[in-house]
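As structure tokens, one chain now follows by itself in the form predicted alone.
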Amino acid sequence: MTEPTRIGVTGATGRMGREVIAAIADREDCAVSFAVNREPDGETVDGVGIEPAAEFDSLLTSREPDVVIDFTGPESALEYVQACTDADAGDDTTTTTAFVTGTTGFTDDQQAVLESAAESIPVLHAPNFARGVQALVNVVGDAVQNLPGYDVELVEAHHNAKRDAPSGTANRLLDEIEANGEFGDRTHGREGEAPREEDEIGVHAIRAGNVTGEHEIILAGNHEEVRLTHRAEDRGVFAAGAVDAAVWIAGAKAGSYDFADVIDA
């Protein structure tokens, strides 16, 4: 029988730490090996009992986990990608740990810190783990190459927590619409007088209660419009594809992963 991935949790206590955890509570071919928060005060989440942050860098020595899942904060993911590039440079028999995480908000420098890990460790980085936003994603590109010269527009909606805005995932996305059409500049927002640019995009970003996360992309034009729209309606869908994932990655090769690579396996 093969042996279960092992998988170090961060930010454990955090709304996406603990659907990460029920995720792996609820599959027999993955494990939590550790799991971290910045101030754990003996808490348990699924049985599962919280350990210091401060004594990541000890876990990964001692309890050797395949794949680490992170979704916690820039500053954060950094560090503890580090101490996982670290953890394999210091020791030849320590086993490589892979690095999965859906933190968004990352700055170009910071980015590219995350790519300098991948050069010694599997990196695995998306802004959404949903199925249904790699769907999206694939499509969007026909979409505008089949509607050349219609308005677009991208709505996304959030909980009133989260920090980053537009979010990682509409970000990838008017990415995906720009390489896909001839684009000027995004504008996020308008007030007052704004008339639209011929070949802006619109970016638009809400903030409210407990919103898990909605992507809409309207393209308008020709005395027609169509919508391409994501909801997800619980954050399970996230951890469940994170998992998918991490097990997916244990054992690659050092590099730079995204979400589309496990599904196309």
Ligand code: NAD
Contents of the next structure:
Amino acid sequence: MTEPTRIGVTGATGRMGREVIAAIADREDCAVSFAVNREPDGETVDGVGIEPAAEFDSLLTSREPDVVIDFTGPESALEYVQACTDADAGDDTTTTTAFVTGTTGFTDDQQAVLESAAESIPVLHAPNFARGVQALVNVVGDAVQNLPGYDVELVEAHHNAKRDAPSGTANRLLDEIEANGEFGDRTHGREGEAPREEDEIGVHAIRAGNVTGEHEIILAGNHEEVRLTHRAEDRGVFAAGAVDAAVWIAGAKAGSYDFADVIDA
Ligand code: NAD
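Could the form predicted together with the ligand be shown next, to go alongside the form predicted alone?
The complete assembly is shown below, putting the previous chain first.
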């Protein structure tokens, strides 16, 4: 049997970090190499001891994980990917640690840092690791092309602690919509005298309770309406996708990858 993929987990006591550790425990082809979080205070998650994030660099050197899975925040994700590139000697003397991140809310400049890291190590960034969302990304362009001139609105809902809006998944879907039709500006919510421009795309972000993640695209016109909806019922679906991505990318060539590459493979 081939050796299990050794995975470092960041943000290990967060909502997603916990799910990632549980998803790794469910499989035989991978194992936790180490797990870190800010100020862990001697915590364990599923029996895995959580180490301080300040020790990330030394853990990379001493444990040499094949890949790191990161669900934290944009600034910390960039610190972690930078540490992975710094630890890579670029020859056979060290294990190249690939970087898989599901963190959302990167600015264009931050995105550029991820891409430059991908020149020396394999980097996979996906705003959504659910296979159903990838299917939605694949079909939404067709729907837009088939319904030219229809009004397009996107509504997304998440739990009340989500920081970025609209969600990274919403932005990914909006990019796909815009690439397949003639649209004007994105209008984020409406208030007061706000008649709809014919070509605008309305974007609405709901933040409430414990909602795991919902995205709905409405295409309406000609006395008819099409709604394309994805609803994540459990965070485990994202964790399972991220672990699939980690096992797939370990040992890959340096470069920038996305979740579609994992599914296609
Ligand atoms: P969370 O707040 O529950 O967890 C984040 C964790 O990261 C926390 O434990 C926090 O302490 C830790 N953290 C943040 N900054 C850190 C730092 N500098 N050093 C060390 N640890 C740090 O958030 P969450 O719900 O788990 O989401 C995390 C990220 O993942 C968000 O950007 C969210 O949008 C994204 N997300 C992506 C997907 C996907 O499929 N790609 C799914 C769900 C959430």
